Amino acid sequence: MHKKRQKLSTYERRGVSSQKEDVHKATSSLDKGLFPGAFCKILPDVLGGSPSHCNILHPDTAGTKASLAYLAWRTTGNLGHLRGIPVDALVMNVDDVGCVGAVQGILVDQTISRNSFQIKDEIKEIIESAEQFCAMLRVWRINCHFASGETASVPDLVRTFDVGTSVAVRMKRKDVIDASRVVPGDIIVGFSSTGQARWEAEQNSGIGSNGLTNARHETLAPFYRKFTQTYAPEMSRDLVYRGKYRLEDRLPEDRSFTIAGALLSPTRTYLPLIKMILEAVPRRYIHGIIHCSGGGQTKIRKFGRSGNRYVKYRPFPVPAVFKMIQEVSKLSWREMYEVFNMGWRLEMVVPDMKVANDIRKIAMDECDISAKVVGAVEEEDGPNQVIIETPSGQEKY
């Protein structure tokens, strides 16, 4: 008797997975580091040899947001769309290491792979943007430096361009935020991904750098199918650019954004906020910090002790960009919350309401970032579970 095959999500039919089960299976036997429950892998102090220190070497990219940026540049001529991708890739790294408490002494290495038939002189704009972002962090007293980089012309491998970033940090072991400390009774505080933080030059739609494969193909019209270098030729034709919008159209419910501006809105860095909170609140009161990136609002399920139920009973209102994606795509709200951040891309798990109120006040008063209690941790008889109140009702993961 054959086992019934599970139906693939729209995301998986496009060759992408929010949960990356195959990757996790492939890496399951690898060493988990000094703190297996931490958000990032923590290594011993390999080079310094200090028993009181540890090292982090962490890689990430901006994903298929680069393909969307290329499409927007080709159709609008705005180089700013290309310039944002190295910054997005860098933010995905620094916010990840920020989740373990690494907020100083950050070294950045970036590799740009390009199809040199598509990206030529524009490479200068792309290369410079990461250093400019590091300079902005230094203004906020975060010691971040661009150490090195590589630009590879590989048209046989890359259809447009891709940016990969790695960051290296050395920190004290006693300062590590270990998310395995998250237990029933804890409170989950969420920090908005929309609005304009004090270090941002413009309003943010909240999109981040996750779920862009679904976002662009569900949103953009078949007109863009002629840009064949922006999507995989193996993808079923009915999944390619099947939306109703042009990049220059206005975003429904928030006409301050074009569709291009909303989908390519810079991925917000929360690192200055994390630094301020860790300076004001003893680290023992921060049980976990979660970057709601791959896996969206279900990301937290991978962390904390076994037997946690994460109940998100008070989510942020759905931002306009996600309302638009859901409306045009008809994706279920269940899949939306599993792929996108849905309005808050950072969570902190704390032991009580006093700490929750303290960190909310820092976010709102010092950073202009909306923050609120979105949920709590409960006891679960079995594997970790996430429960989210969505516009269509309660969803369990």
Contents of the next structure:
2 protein chains.
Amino acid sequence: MHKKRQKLSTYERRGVSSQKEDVHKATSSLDKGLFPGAFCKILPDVLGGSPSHCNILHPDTAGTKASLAYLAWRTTGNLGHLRGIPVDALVMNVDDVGCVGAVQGILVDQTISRNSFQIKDEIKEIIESAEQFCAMLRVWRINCHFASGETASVPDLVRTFDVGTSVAVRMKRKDVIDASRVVPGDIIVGFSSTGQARWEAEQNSGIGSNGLTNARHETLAPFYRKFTQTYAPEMSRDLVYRGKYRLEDRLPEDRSFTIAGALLSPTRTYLPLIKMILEAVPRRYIHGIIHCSGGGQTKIRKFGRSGNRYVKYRPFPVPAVFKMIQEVSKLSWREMYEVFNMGWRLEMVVPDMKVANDIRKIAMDECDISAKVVGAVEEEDGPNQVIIETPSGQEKY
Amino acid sequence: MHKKRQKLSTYERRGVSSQKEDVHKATSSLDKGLFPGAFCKILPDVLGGSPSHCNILHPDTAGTKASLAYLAWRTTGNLGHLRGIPVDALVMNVDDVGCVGAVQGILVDQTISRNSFQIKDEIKEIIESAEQFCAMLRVWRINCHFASGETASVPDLVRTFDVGTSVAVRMKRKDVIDASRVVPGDIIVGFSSTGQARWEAEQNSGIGSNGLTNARHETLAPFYRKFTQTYAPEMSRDLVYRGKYRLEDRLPEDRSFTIAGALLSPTRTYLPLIKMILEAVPRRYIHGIIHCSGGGQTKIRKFGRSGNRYVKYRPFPVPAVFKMIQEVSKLSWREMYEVFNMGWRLEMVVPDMKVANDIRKIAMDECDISAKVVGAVEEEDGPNQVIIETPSGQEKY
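Could you switch over to the form predicted in complex with another copy of the chain, since the one displayed so far is the form predicted on its own?
Next comes the full complex, this chain leading.
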């Protein structure tokens, strides 16, 4: 066991993976759907039987951000931390579906598995928040409805709580944004994950819902080890909460956030922005939309024509929350960009500067979301590559 | 704490509930959909925009049956135990949706949250089984397709693994079976949960996926306490695995099953049967279809016109697996019928004996599923009641 451990990364030793190699191996034989190059799996219209339509049914969870929310709630009594998790799970999901251009006629459901020894009457607050998020989207003219929820009391399975959601959409095949159209010569526009979008109630740290297992353990102090319900007992003790911060400490370089507030900052939905752009710009000019979730800034590598090199020569400045995580974790900048969004959780790939400027303007003028050209697509002799200008220099993935 | 405990049932002390009072309280303010009396929540056609259609998006999980499957796999090496869980989660779900008459154009997805310290390469087998189940349904002419899957490695959240599924359907509003049509004078037909349906590979014990937390702890011997990853550490030690059996022991009264085989027996899907019946009998003659899941044989109380008394005077004989659970747990028969299906996990409520005989015949002749009239609907002066003839006499709920 010890011999093996020496070869494993800190990530693997915590039982997580930003790239999910084993899962991809396990699912490689599964059907890829109608548009194998699209961001989500697209099925024929099983729901309606129309040859010109297609369906998506897409699951996602908030991951271990739930464990952190539980910890923050337990130590502060602030129920808002719990309420944010179903919304995080839903945003991670609808934003995936938005990447294929589905911004209307959305149904969502929610499954909460809880340890009822730890989460009792608070369940009401948790259940309700997803429905409220759907109502907010409807204010922004996105027809999204909460269909149904399941709450399982399964303390034998779950340490605190785990929230999953599914999103169902039916759309016209001709409206699908198929990222396989991304080709050399295209321009990559990034949309900031920080600041305060018009539909947000507060400043966003930029964190999203990826990489939270490591961020949590690297950031928080050993003081929190006593909350044994928040981590796996199989994990080596030296990997558990080995940071230097308390949840109420201020975030260095942006003292408007506490550590808890920065790490639990609600994942931004870009859906209203995607909708506005798709209403203003013909879909044929949007070659690809990428949600920089699992895989962080390297996610785009899986998409586009084979033989693309994605050169991100003008990344956003690193947000304070990621600087803090890098500083405490000593992760290389290379790894940071593989795990976190590092400042922009959405990218659109477009054919020219005219379109790039049009969509930047919509983001900034109508959504208060900072946007800029972060890079370009070049010809690559071989499998797709990503090159990122990181604070420690150029990294190739 | 001790004072409070004396008032709590064994169920509550294990953090589970067959009636989910707190969850129902939490969701009581949520919108009930187009047909508030239907078995599943029915929404307007958000997916298609047609006024004559409606949508369902319905989540469910396999619950703590996963914990037992993990234990059986760890102690025997038989991967089949793990493979069964996604199918259980899916069956619990599609059978719910079948109860409103949705038997075509079904999309399903799957979310697996796993502790990657405990479940490693076995994930491949687990992921694949749901897709194989959909293929089986297609053989039975049910157009069910696996849309997408998410596998999260979250050891900080999950002790072993937890499997959730969602089912999406779009159907004509006029085809919805709305159980509010159930009225006094109707007849209740039960469909056996035991035996071997034509689409099953082996004999079914009848267990389903409800009540497994208690069944597991009451049945299995303290020997299994060393598998601490299979139960909540918050649970009082005297409630953990306090039965007398090993997994490989034979089931008393039906030695063709081991204890593991009986408790993990795949949840039967009734979907092919429901489809055959709805093809043979006009829908107006099927007043209600009830999936006896959470709440067991009292589930029907939530459905039908208000002021119904459901008298189940001719229950099925108690299957061997439930006799064993009752014997080790000392649960009253009253409670057994509130938790488990006790022999029939599906009921149809029909207006007369002619229809009752027609649907019985389809079950027996075309599906090899035993079926019979189990009771009738009478007039009740007040809220709905259920009366069941149990082995210890008549019980009123």
